[in-house]
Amino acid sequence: MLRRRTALVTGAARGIGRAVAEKLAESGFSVAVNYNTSEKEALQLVEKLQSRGINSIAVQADVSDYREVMRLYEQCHAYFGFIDTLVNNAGICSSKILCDCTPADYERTLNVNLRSVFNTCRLFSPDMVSEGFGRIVNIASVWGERGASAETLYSTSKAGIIGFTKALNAELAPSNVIVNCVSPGFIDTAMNASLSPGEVEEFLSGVSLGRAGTAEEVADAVELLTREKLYIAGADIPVNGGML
């Protein structure tokens, strides 16, 4: 049995991000609070669960830069010692067809939502490997599962997750590393707002729920994989209202 659980994740200021920190602060987790430019709501966040008695920092870090996670990963240490969970949150959306998207947008998004997941998987999974132990969930998306037009890229880095979740875990499960990925449909949140209601309404007519998820009930489902008794590997779970 742990004495302790400790988890970094990645773009918690905002949105999903941040409802998995307050999630596992919950169930008992210290948590890290990576963020980049959203540096007023990491620390309100960080000071919210440090008043429940949360043992949390905030740590900024571009998650797509190498050497930024390189020092993520160096503050991290010093501050908690053993970091057992990582949750890869952190993602920005592309909505373009393909022929208007640049060599800068492909780089843009590939490099913040796929790359970044190889960054922070490289730099902290060893430590896993060596204390026999860890937990490693990354939020894909319903579009790396099925495709989107005009989402192109963001369907690509987000089926590239999948890829690398499968793949990862193949390699690590066997040290007790266990590694899944958490796919949501229409969540609730600042990326989804600037939709009109028609477009809201054409999306969720294919939703056998009928309406939109919360980040919480994809905090659940993240929760539910950093379980210390955990049979589920290598899976991708859909969060997605039961789309059609």
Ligand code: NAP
Given for the second form:
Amino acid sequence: MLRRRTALVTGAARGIGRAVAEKLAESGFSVAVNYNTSEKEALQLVEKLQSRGINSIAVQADVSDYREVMRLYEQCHAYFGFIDTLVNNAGICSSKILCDCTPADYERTLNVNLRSVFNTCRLFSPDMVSEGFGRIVNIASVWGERGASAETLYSTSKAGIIGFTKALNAELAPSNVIVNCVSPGFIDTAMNASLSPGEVEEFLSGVSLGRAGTAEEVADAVELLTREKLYIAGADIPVNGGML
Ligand code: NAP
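Would you generate the structure of this protein in the form predicted together with the named molecule, following the form predicted on its own above?
The complete assembly is shown below, putting the previous chain first.
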């Protein structure tokens, strides 16, 4: 059945989230652009999408906070009605060896990266089940699959997303609400801007394609997982240029 599609992308003002929002808009979706701090960029994106005739709104919410996600849900519901596609992209990285990590670092990393996925799925998926259609794509990471030195908290949060994705898909796929995740490798965004040229070179020496990925290349994989006709479910799709 062809239906009018509407997506919420978290952390969509910049980086991978922005590329996902633009890709979905190009594919005919109406798009709710969630942001936390990047208001100017979010409003610019919405203006750009609206100038192309795409129905779009920007909604501020810290997705680690359940009450803020309740407000996000209410605003999306009031404006669009049913949101059939949820892309959980918002995330932060924390690079510290474990003995330098504080309980506050643990709370913040796990809350922003993993609790946020619980918050949005908990609030947005019941409508998908009622409608008998939904697509959820979570952005995990290669470090959630493999683990990385000095990235224990980040790796833990992303491994949690992979487990959450598989479990929730088992629960919801029978209702035609399909849940998958994408695990990017090294993607050229602000998240990696603080790495030195030497660190980048070392990382890319372990990538068979020998280059960083782009946010648009991650967005292509996400878009695939939002399609109506889909036989990929509960999967973790690597978008890492062939990490060795
Ligand atoms: P980025 O450029 O640093 O963007 C991070 C995004 O997350 C921003 O839009 C930010 O929103 C949003 N965000 C952070 N905390 C938030 C919160 N509490 N509530 C709502 N939004 C929040 O990073 P990126 O590279 O695009 O990363 C996007 C996702 O891909 C993350 O989950 C990241 O872990 C994952 N990933 C990235 C790479 C990579 O190499 N870049 C690799 C693997 C996985 P505001 O600016 O509005 O605050």
